[in-house]
Amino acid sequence: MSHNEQDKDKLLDHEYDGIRELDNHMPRWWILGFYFTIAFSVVYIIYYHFAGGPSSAQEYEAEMAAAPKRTTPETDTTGGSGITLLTDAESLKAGEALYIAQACIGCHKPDLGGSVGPNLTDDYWIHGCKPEEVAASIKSGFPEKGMTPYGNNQPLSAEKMQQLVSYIFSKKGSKPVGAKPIDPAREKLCKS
């Protein structure tokens, strides 16, 4: 029997739009896979719905418990993101040098009272009140408002960023003469 004769024997009698169908058996691997999915679904339903398997909420809780712990504002002693506000004179002097070196004084004035840029000595800030938010503002800048990112070519080390942020926070409440007035429409209260 030739190959065409074998195929002819498997052809079904019906035809639709000139298309005829062969009566082939399903491949064994496909049938076994189908039976496996049925068996798996039965085991799954029994385990998770009747035999005490963990619910999706319980699995979520277990994953959250296993995840690395993050600090909350109540438990974080660094002010967030590992930035501890330094208070020693040497660190604040280094922060002041960084403040001057980047020419922050052009927009925020030497006393941080604000001119083109906002006043950094009051309790109303535009881009966040926490040390990590200030650090993020320094790193990314606000080019659309004229503030370039600090250290475009050479980013600040973690220590230098900590010194700069500490210097800025050390001037909060200093009330410089001629400070830029508060704009409550744009600035939010950062009272701690």
Ligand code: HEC
Given for the second form:
Amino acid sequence: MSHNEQDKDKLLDHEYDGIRELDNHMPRWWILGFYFTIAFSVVYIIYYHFAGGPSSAQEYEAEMAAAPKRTTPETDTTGGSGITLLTDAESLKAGEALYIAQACIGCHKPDLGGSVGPNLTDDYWIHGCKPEEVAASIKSGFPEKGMTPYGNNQPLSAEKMQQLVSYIFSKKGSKPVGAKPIDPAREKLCKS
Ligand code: HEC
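Let me have the form predicted in complex with the named molecule next, following on from the form predicted on its own.
The complete assembly is shown below, putting the previous chain first.
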């Protein structure tokens, strides 16, 4: 059979202004794909509209709730702590006031250069340099070395702790004159 004869079999009866139509069947893969979309839409409507499937708003809420757990060190400005370092003058002033009022100055000096306690302005730390580790040091204290636990015995709210830690971090790299030397046996290089 020539091509023209094949086409003749498919030729439909009607004719519009000399234009005629061939009855070409859709390919099988296309038909199956089409039936699949119909079946999918039925399942979709039943699941999302009647069977309690989550709405877009609920999916959004769930993703937002899960987001903090997914943050990586690169994107997380809180150092993984939940403590966001404050940089505004008012908060840092409040932090400084706490640093003085909580008697930190007695052992870490007013310029944070350290005396009984270590220098808090350098990149060498004994108990960790991340904001949450510094907060943990302040909370637990080191009673065996003379540093009382602040925030346990003496209440220090989360907000005050944030201000105090932010103040300490704001002094980083300030290189106070006469700072206590690094104890290489205990203080390790740690950058947050
Ligand atoms: C009585 C002295 C004393 C006072 C008061 C004191 N500290 Fe300390 N602090 C120390 C000593 C000593 C260490 C070192 C502990 C060690 O050797 O393990 C230390 C360690 C620290 C560390 C950990 C440093 C590191 O290298 O990991 C931080 C942070 C800190 N102090 C903050 C404070 C703050 C903030 C206050 C006030 C709320 C305060 N300290 C009050 C004596 C003191």
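Residue numbers count along the first chain shown, from 1. Quantities reported herein were computed from a predicted structural model and do not represent experimental measurements. By rigid core we mean the largest C-alpha set that fits within 1.5 Å across both forms.
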| property | result |
| --- | --- |
| Did Glu59 shift 2 Å or more between these two forms, C-alpha, core superposed | yes |
| Cα displacement of Leu22 between these two forms reaching 2 Å, rigid core superposed | yes |
| Core superposition between these two forms, C-alpha change of Tyr124 at least 2 Å | no |
